[in-house]
Structures are given as C-alpha cells and as structure tokens.
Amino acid sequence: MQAVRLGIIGCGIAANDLHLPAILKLRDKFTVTCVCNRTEPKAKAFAAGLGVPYVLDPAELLARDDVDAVDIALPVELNLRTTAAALAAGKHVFVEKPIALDAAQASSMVALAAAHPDLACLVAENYRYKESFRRLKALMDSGSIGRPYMAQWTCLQKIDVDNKYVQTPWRRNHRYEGGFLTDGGVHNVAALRIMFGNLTCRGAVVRSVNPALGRTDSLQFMFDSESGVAGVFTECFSAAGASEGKLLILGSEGSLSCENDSITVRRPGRPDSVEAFPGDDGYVAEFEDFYRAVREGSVPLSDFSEGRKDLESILGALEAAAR
C-alpha cells in the first residue's frame, strides 16, 4: 500500500523525542512532506533534519495537496481548534494526548470524529499499545492468579525545575486542570482501563509540594472498575528520596507485578514466572495502527472516544479531590 503523506504540526518535545523516531522506523508507511511550528527556528531545524519544507501557519500546511494526514503535537488547548481545521481540510488526524483541555472539549472532539467517518482519528496514547499491559490482561483472563480483586499502582519521581517538560511554559502554567497529573495520569488510566474496564472514582486527594510544577503535583486516586477490581493509583512528581513505578495486582491464587516493562507472576508453592518486554514503549505500534486506519479504514484502538474516557477518569479524580 502507498505510504501516508504526513504533515507534522508542532515541532516540540513530543514531535522530536517521541513521534519522529517511530515515524522514521516506518519509512515504508509514512513520508513526512511538510512540518509546521509557530516559531521559525524550531520549524526550520526540524524541517532541515528531514529535508522537507516548513511553514509557520497550520492553515498553510492543511492547504497542501501533498499532505494526507497530520500529526498534531501542540499544547493541549490547541487540540480542538487544530483538529477541527484538519478534518475540515480532509486530513486524517493523529493528535497527542490528552485529547483536549477539558471534558467539554473532549466531547467536541468525539463529535468531530463522528461527523467525519471517512477520516481516521487517533489519540496518541502509547500506553494503549504497550504489549506489557495487554499481556497482564491476558494473564488475568487466563486465570493465572485466580480472581483478580485489587490493584495498586505507585508512580513516584522527583521532577526538578530544570526538566525540559517543566521548562515548557504551557505545561508549567497549565490551562488544563491537573497539569502534570493529567498529562501523565491519562497514560496510567488508559492502561488501567485496558486491564479492568472503565473506572469509577471512590475518592481522591491531591497535594502541591513544588508550585514550580503547577497547581498540583501529587495525587492518590481510589477506584472501582467494571471488572470488579478495586484499586489505588498514586502519582507524585515531587517525591524526594523515592523513585518507583510498580503496578501490583492481587488475585485469589497469586499476584502479578509489572515494573520496568517486566511482568512477574507469583503463586504460592510455585516458582516465580518472569516475562520481559524491553523497549516496549508503544510508539511504533500506535503509528502502525494509524496507518491501518488511514489505508484500510479500520477503527483505531485509541480512537477519540477512548481518549475522552481516559481524560474523564483523571478529571473525575481531580474533581473528587476538590470536594
């Protein structure tokens, strides 16, 4: 099948560090034909590395006949406006998460996708494509630990003010609720929903430890799920002296843990079973899914409806914490 001619709108961290390496591994599926950034130095440098033209106005890129689809990697508050313009121009859309600024805009994104059924619309949620989380679900479904009943996911790290993400003004001075908690938390919510189904918030608390990171930087979120598993998700970005990223799932006959892309199955009286998924970041897989959606008309795994549910779950926890 013919390669998708891709325009990239936004030449910042996500485009450079996350999307472009995946796109370059799929040269048979994607050809970047033009890039866009509002500031010329970034646009010029990004374009030079690819040997393609650049523009400073998204409207110019969307008007090009050599662009079939766009990769939108902009500040969250620009997702709705840019997606609407792209779909109106007849372009397929791959847009960076979170899907939108708030729940209302997320619903508008879903409505836009429904109004353009001939165009592929995918939210760049790479956790939805990580093999490790799908393997965890398969292990639970196979009865490897009996009946799963409780989960605990603890994500602790300390982000310093010189971190490149903190230095991005739209993240530090965020217009979307939750800031880093939302930006990072939608990843975890997507994975939890893969494994346990939709989540219902049963309580939450937030704290602000380092105001330089935004209005809040620490969250504990208690949830029930439609599969019957209850859990706690803890996300702290100012954890001094602590670093952890471990998911633990308890079952009636054993446990599953996932840490550093490695899954361990533990059952009484039996040796531990370990499976590793090195380099399992999901970025190549999500672009492959986008390609299939564009060229074959398949429904993306991470469509706009899924992106909305991810955002609504994390926003629901933040709202519960504010009550």
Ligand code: NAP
The other form holds:
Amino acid sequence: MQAVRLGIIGCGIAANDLHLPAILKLRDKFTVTCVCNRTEPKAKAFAAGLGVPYVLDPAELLARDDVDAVDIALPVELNLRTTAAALAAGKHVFVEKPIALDAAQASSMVALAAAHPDLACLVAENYRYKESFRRLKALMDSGSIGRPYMAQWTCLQKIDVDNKYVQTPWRRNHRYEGGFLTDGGVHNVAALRIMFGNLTCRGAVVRSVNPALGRTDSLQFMFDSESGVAGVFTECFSAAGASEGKLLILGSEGSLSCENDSITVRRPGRPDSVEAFPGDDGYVAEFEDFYRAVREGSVPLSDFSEGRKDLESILGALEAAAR
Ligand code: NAP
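Other form of same protein, the form predicted in complex with the named molecule, not the form predicted on its own:
What follows is the entire complex, opening with the chain shown before.
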C-alpha cells in the first residue's frame, strides 16, 4: 500500500524527539511532505533535516495536495482549532494528547470526528499502545494473581526549572486545568482505563510545591473502577530526594508490579516471574495504528472518544481536589 503523505504542524519537542524517530522507522508507511511551525528557525531546521519544504501558517500546509494527513504537535489549546481546520481541508488527523483544553472542547473534538467518518482521527496517547499495560491486563484476565482488588501507582520525580518541558511557555503559563498534572497524568489514567476499565473518582488532593511548574504539581487520586479494582494514583513533580515510577496490583493470590518497563509476578510459594519490555514507549505503534486507520478505515485504538474519557478522568480528579 502507498505511504501516507504526512504534514507535521508544530516542530517542537514532541515532533523532534518522539514523532520523527517513529516516523523514520516506518518509511514504507509515512512520507513527510511538508512541515509547519510559527517561528521560522525551528521550521527551517526541522524541514532541512528531512529535506522537505516548510511553511509558517498551518492554512498553507492544509491547502497542499501532497498532504493526506497531519500530525498536530502544538500546545493543547490549539488542538481543537487546528483539528477542525484539518478535517475541513479533508486531511486525516493524528493529534497529540491531551485531546483538548477542557471537557467541552474534548466533546467538540468527538463531534468533529463523528462528522467526518471518512477521515481517520487518532489521539496520540502513546500509553494506550505500550505493550506492558496490555500484558498486565492479560495476566489479570488469565487469573495469574487470583482476583485483582487494589492498585497503587506512584510516580515521583523532581522536575527543575531548566527542564525542557518547563521551558515551554504554554506549560509554565498553562491555560488548561492541572498543568503538568494533566499533561502527565492523562497518560496514567489512559493506562489505568486499559487495565481496569472506566474510573470513578473517590477523592483527590493536590498541592503546589514549586510554582515554576504551574498552579499545581502534586496529586493524589483515589479511584474505583469498572472492574472492581480500587486504587491510588500519586503523581508528584517536585519530589525532592525521591524518584520512583512503580505500579503495584494486588490480587487474592499474588501481585503484579510494573517498573522500568518490566513486569514481575509474585505468588506465595512460587518463584517470581519477570518479563521485560525494553523500549516499550508506544510511539511506533501509535503511528502504525494511524496508518491502518487511514489506509484500511479501521477505528484506531486511541480514537477521540477514548481521548475524551482520558481527559475527563484526570480533570474529574482535579475537580474533586478543588471541592
Ligand atoms: P513545544 O516544544 O512547545 O512545541 C510546540 C510547538 O508549537 C512549538 O514548535 C511552538 O513553536 C508551537 N507553538 C507554540 N505556541 C504556538 C501558538 N500560539 N501558535 C502556533 N504555534 C505555537 O511542545 P511539545 O512538548 O512538543 O508539546 C506539543 C504537544 O505534544 C502537546 O500536546 C504535548 O502534550 C504533546 N507531548 C506529548 C508527549 C508524549 O509523550 N506523548 C511528550 C511531549 C509532548 P515556537 O516554539 O516556534 O513558538
């Protein structure tokens, strides 16, 4: 099948560090034909690396006949406007997470996708494509730890002001609720939803430790889930002296833990079993899914309605914390 001719809108961190390496691994599926960025030096450098033309106005990219699909990697508040323009121009849309600025805009994104059934619409939630979370679900479904009943996911890190993400003005002066907590936490709730189904918030608290990271930087979110597993998700971006990223799931006959792309199954009286998923970041898989959606008309795993539910879940926790 023919490669999809891709236009990239936004030549920042995600486009350079995450999307481009994935696209270059899929040369038979994607050919970048044009890129766009509002400031010229970034557009020029990105285009030069690929040997393609660049434009500074998304409308110019969308008017091109050699662009079948767009990859939107812009500040979150621009997702709705840019997606609407891309679909109106007849382009398939791959747009970065979170799907939108707020729940109302997320609903507008879902309505836009419904109004354009012939065009593929995918939210680039890479956690939805990580193998490790699907493996954890399969292990639970096969009864490996008996009846799963509780989960604890602790993500602690200290992000300093010179961090490249903090340097992006749209994150520092965020217009979307939660700032870094939403930006990062939407990934975790996507994974929790894969493993446990939809989440119901049972309480949450937020704290602000470092105002340079935005209005809040620390969250504890207690949830219940469709599958009956209850849990706590802790996300702290100003955790001085602590660094951790560990998910623990307790079952009636054992436990599952997931840390550093590795899953450990522990059961009393039996040797631990460990499975590693090196480089399990989901970026290549999300582009492969987008390719299938464009070329075969399949519904992507991370369609806009999933993206909306992810956003609603994390915003629901933040709202509960504000009450
Ligand atoms: P970024 O480095 O700031 O890139 C955003 C790009 O948008 C920049 O090139 C910037 O251009 C441009 N831009 C900024 N404000 C604009 C405006 N008002 N109008 C038009 N263009 C504007 O941000 P990023 O880290 O790449 O994030 C982009 C998206 O990717 C976000 O949705 C983010 O959540 C997502 N992301 C996802 C992951 C993941 O793991 N899935 C990781 C990182 C980011 P100038 O710099 O030239 O102004």
